[in-house]
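Take a look at this single chain, the form predicted alone, given in C-alpha cells.
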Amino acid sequence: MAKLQVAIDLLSTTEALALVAKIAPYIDIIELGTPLIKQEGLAVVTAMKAAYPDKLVFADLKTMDAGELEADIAFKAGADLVTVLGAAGDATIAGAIKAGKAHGKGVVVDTIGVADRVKRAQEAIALGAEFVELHAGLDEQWTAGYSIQVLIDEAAKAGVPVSIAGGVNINNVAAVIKAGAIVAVAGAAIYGAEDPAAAAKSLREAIDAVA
C-alpha cells in the first residue's frame, strides 16, 4: 500500500504539532522540513516522535558530507527516516545508510538538483536506500514552466523505489501512485488549505483507490 507523507515547512515545533493533530489520521510518514529543523534543531524530530510513535518521523536533514556522524545524531533524536542528498558522494550516502543500519532505521536519498535523478535513483538503491524521493524543490516548482508530469515519467522509468515530492495534490496524487511511486509526498496541499485534514483524507482516499 502505498503511503501518504505530509511535508511540513511551518516553523515551529508548536505549529508543526497542532498540525500533525488534525492530519494523522490520513498520514503514514511525518517530514519535518529542513527550514523546520534549523530553526528548531532535532528537538522537533524528538517531540514529534514522542506524539506520535506510531508514524514514521522523517528528518529532511538534506546532508552533504558526514553522512554517518549527521545521520547518527537524527537517529538517536528519534527519526526513523534521514535524507542525504543525491548530489553527494557515494561515500557520504553510505555512511548515512551504515548509521542506518546501526539503529535499525533507513536513508532517503533526495534528488533535488541532480541532473539524471533516475540514474543517480538506481544507484542510492543499489547503495542500500530505503527509497529514493524524485524531488523539485520550491524554487524549482515556482519556475515558469514547471509540471510535477517530469517527476512522474521519472518514476516509470526508474524501476526503483520511489517517492515524488513537488507539488503533489488532489488533482495529481493518482497518476503519481500509478507511476510507481511507494510515498506520495504533499506539502502546501495539506498544510496551506483552509481545512488541512480534509486535504489529507481527500489524498489518503485518493491514493488507496489506487493501490
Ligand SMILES: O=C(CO)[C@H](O)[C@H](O)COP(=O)(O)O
Given for the second form:
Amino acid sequence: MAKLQVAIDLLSTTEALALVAKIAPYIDIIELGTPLIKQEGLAVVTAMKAAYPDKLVFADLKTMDAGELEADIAFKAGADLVTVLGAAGDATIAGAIKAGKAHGKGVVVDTIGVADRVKRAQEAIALGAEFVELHAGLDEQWTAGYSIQVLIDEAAKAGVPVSIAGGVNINNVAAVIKAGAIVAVAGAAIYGAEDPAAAAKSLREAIDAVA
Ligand SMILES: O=C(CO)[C@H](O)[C@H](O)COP(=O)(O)O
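Alt. form predicted in complex with this ligand, vs. the form predicted alone above:
Starting with the chain above, the whole complex follows.
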C-alpha cells in the first residue's frame, strides 16, 4: 500500500504538532521540513516522535556533507528516516546509510537539483538508500513552465523505489501513485489547506483507490 507523507514546512514545533493532531489518522510519514528543523533544531524531531511513536518521523536534513555524523544525530533525536542530497558524493550517502544501519533506520536520497534524477536514483538505491525522492523544490515549482508531470514520467521509468515531492495535490496524486511511487509527499496541499484534515483525508482516499 502506497504511503502518504506530509511535509511540514511550518516554522514552529507548536504549529507542527497542532497540524499533525488534525491529520494523523490519514498519514503514514511525518516530515519535519528543512526550514522547521533549522528554526527549531532537532528538538522538533524528538517532540514529534514522542507524540507519534507509531508514525515514521522523517527529518528533512538535506545533508550535503558529513553524512554519517548528521544522520547519526538525527537518528539519536528520534528520526526514522533522514534525507541526504543526491547531489552529494557517494561517500556522503554511504556514510548516512552506515549510520542508518547502526540505528536500524533508513536514509532517503533527495534528488533536488540533480540533472539526471533517474540515474542518480538508481545509484542511490544501489548504495543502500531506503527510497529516493524525485523532487522539485519550492523554488523550482515557481519557475515558469514547471510541471509535476516530469517527476511522474521519471517515476514510471526509474525501476527503483521512489517518492514524488514537488506540488503533489488532489489533482495529481492518483497519477503519482499510478506511476509507481511508493510514497506521495504533500506539503502545501495539506498545511496550506483551509481544512487540513479534509485535505489529508481526500489524499489518503485517492491513494488507497489506486493501490
Ligand atoms: O522539501 C521540500 C522543499 O525543499 C518540500 O517539503 C517538498 O517540496 C514538498 O512540498 P510541497 O508539497 O509544498 O511542494
